[in-house]
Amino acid sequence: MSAHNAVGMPPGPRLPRVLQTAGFIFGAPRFIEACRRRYGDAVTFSTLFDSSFVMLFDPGLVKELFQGSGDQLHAGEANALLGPVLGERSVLLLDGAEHLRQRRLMLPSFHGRRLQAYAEVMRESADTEIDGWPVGQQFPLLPSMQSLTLRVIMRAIFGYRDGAEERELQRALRAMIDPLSRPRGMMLLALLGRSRDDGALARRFEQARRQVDQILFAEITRRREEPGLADREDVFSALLLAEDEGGTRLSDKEVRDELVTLLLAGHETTATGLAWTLDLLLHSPAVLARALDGDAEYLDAVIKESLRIRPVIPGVGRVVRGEPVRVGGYLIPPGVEINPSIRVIHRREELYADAGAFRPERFLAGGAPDTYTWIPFGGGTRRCLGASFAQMEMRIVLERVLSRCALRAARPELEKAQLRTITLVPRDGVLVVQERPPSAR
């Protein structure tokens, strides 16, 4: 169908409001696999939390949501839930030039140089975890993931170093972000949005995200004080010291937010793309034998896969403002929001043969998926900014565990997924036994 032939929304199921915010709650991937195939690649719902809004299940379709205008698409307002956690002034929230302001301020931080800067912090950071696993029991690999990438971000993005300070930050941001990280961690998020909620779980998450402000204002304050700051690596003084075109730096709150923005995206996120990494390895046991090879681009193979299997986010939002918009042959109006889902589209037949199989090989060269058939990053001018920094992370990691270590799944059963606040997560956390103890560092 032509632009100019556009019709309304995208056709959808008819069912009450209530029915369907059913559907999401307790069968979502098998409610929107089923409206998919009865619908069409567009799909509009209606929910108690939203009346009306669109999911794309077709790679065509995303490319012309992801290269649309930044002034007409908001990214940002699809993320205002997160608001009260990351700050008005977070490069997630902001949409349009302020928007590709503060995302080429952050940028640099995370490409060439600078990245690579990162790679022994990562490295002493896993094998200090390794180093505390117990042998002979089973654990739950999650919680040690989710340790092992907070001591990367205290380090690569902070700049922090073994000691009281690193401590206290870690107890505050803890305090903050874990009952966040739980089942109903949405629903506390719900809360936060409500300026008068004065429950106990909202007080005590203001108590914890104060304490975080103090420290961190603090510190940025002692920092731009700082003589030799042009000489530290670690992202945190990128940011004290990175200029936009007009020679303005970034204000106070803008590099808190964009602290905690880059805490909360590269921490949980991580630390949970490397559990469900290695509990599809640990099952899938001729993948394993050729991953032990310690090669690379292998590595690197294994780790899409994983993110194409079990995405971290389910989907990605724009918010329609101004003038309609066009996807697919359908006329969105303003205020409606359209969500890509990650999840569908990595697991379609017609997009992946055998796609529930657990295949790296799929990402080898020559046979790799295009960049809008495989979006674990999201896409376009809001792509993940540290995409980059978290594929390196997870294959470090993976290298130093391969390497190291000698563990099996405690289940014979791949883990189920849960949904905590917006990320996908191992029910149980991925449980595991270490057979030995690991090797030398």
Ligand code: HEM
Given for the second form:
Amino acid sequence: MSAHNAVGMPPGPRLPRVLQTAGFIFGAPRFIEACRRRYGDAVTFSTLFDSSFVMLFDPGLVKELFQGSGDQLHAGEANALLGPVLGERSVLLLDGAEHLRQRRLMLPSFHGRRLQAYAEVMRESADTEIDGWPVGQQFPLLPSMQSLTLRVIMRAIFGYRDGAEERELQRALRAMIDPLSRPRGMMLLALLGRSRDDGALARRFEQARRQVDQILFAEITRRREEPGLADREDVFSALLLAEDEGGTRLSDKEVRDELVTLLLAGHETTATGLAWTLDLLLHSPAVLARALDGDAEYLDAVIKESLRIRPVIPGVGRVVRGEPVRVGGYLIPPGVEINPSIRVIHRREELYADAGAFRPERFLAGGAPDTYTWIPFGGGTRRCLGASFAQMEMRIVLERVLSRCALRAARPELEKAQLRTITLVPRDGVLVVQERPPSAR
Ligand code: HEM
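Moving from the form predicted on its own to the form predicted together with ligand HEM:
To see the whole picture, the full complex is given below, headed by that same chain.
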């Protein structure tokens, strides 16, 4: 008997693969929740895309997984679909020792004092965006939040200032990433993975990617020669100067891949988180009234609660390699992907009383989220590098919007969630009306 038969894979539905696939495509939350109730906290599924994968619904099991070895649990492999965009040296795609090296070189840019340096850029970007909002007519918040977070990345991460160069890079980046966030984005990625020049969509994408690369490689060369590089506060410059334990710096290709990774990981996600937070706030008068007091601690709780109830990324993955992995008494063989379900864990009544209610108070003093119960940023050695950056940006933007604007929801009901590539977005972009011109900055 093989090792994995000895303990076995977790139980799961015996439905034909095509029906399980339909369950995921047409009713993922309900289908997954029904299976969890029937089979327990670890469930094996089988779809047309993946013949065998395991989903986890319990914080204890997620802890075991997140604490496991990165040599054996490959998140990079689980993210492989993003390869054609990010490049193979991206921290999101590497595993084991190579991943850790890259991650260590990037970490200092996202901590403490360095983070504080970005606050002004965030505030300024929020104010500029707010100044462009129409008055008295309905508009969707999501696209506006996307330009806002893109501007923050252009300035804080890439270190550009207002001007022709910033506009040129921004245009090229948008041409590359916009098609990915459309409903067909997932298909485009799958297509790119198979063959680089398959069809007009993929060709256009390739063209856009080449243009981004050209601009970035030219800028890398220029900055490497810049005498004041060490005085700059952006992440791009810090990456050029970072050295590993052996004193080696990142290559041009590695810097390029990490910059595109930070853009892709940090732009759409934060914009979506902000749009959801405002949707929830504008439909919850009591919470909105308290948030309007401007208390920073309460705003933090609003953000945490909104990332709980509307997690931007519904789940993460780890592919088992080498030896089988033991999780919750099961032994999962190499080749199988394990997926903690962020969405399901965040809605469990045993963990969050009245889990469907938007109640920021649960995260105020004493009610701080547990590391494995509140997991919108994943966990372990793969936890989101930009988690503090994103939460700070969300807090600053919310503070500016709430203190300057009178917004109301354009519709009585909350938005429905739609899966776009790997993010859960508000389907109609959160429609709002600004009732009077924003107050002065
Ligand atoms: C609300 C906003 C955000 C959400 C919900 C989010 C969520 C996530 C999640 C779920 C992961 C995977 C973690 C895992 O596999 O355990 C991740 C990874 C990552 N995120 Fe974020 N993220 C956000 C914003 C950002 C920002 C602003 C940046 C950078 C500017 C960023 C950079 C990254 C990077 C580099 C990784 C890969 C880490 C690694 O593999 O070691 N993210 N994020």
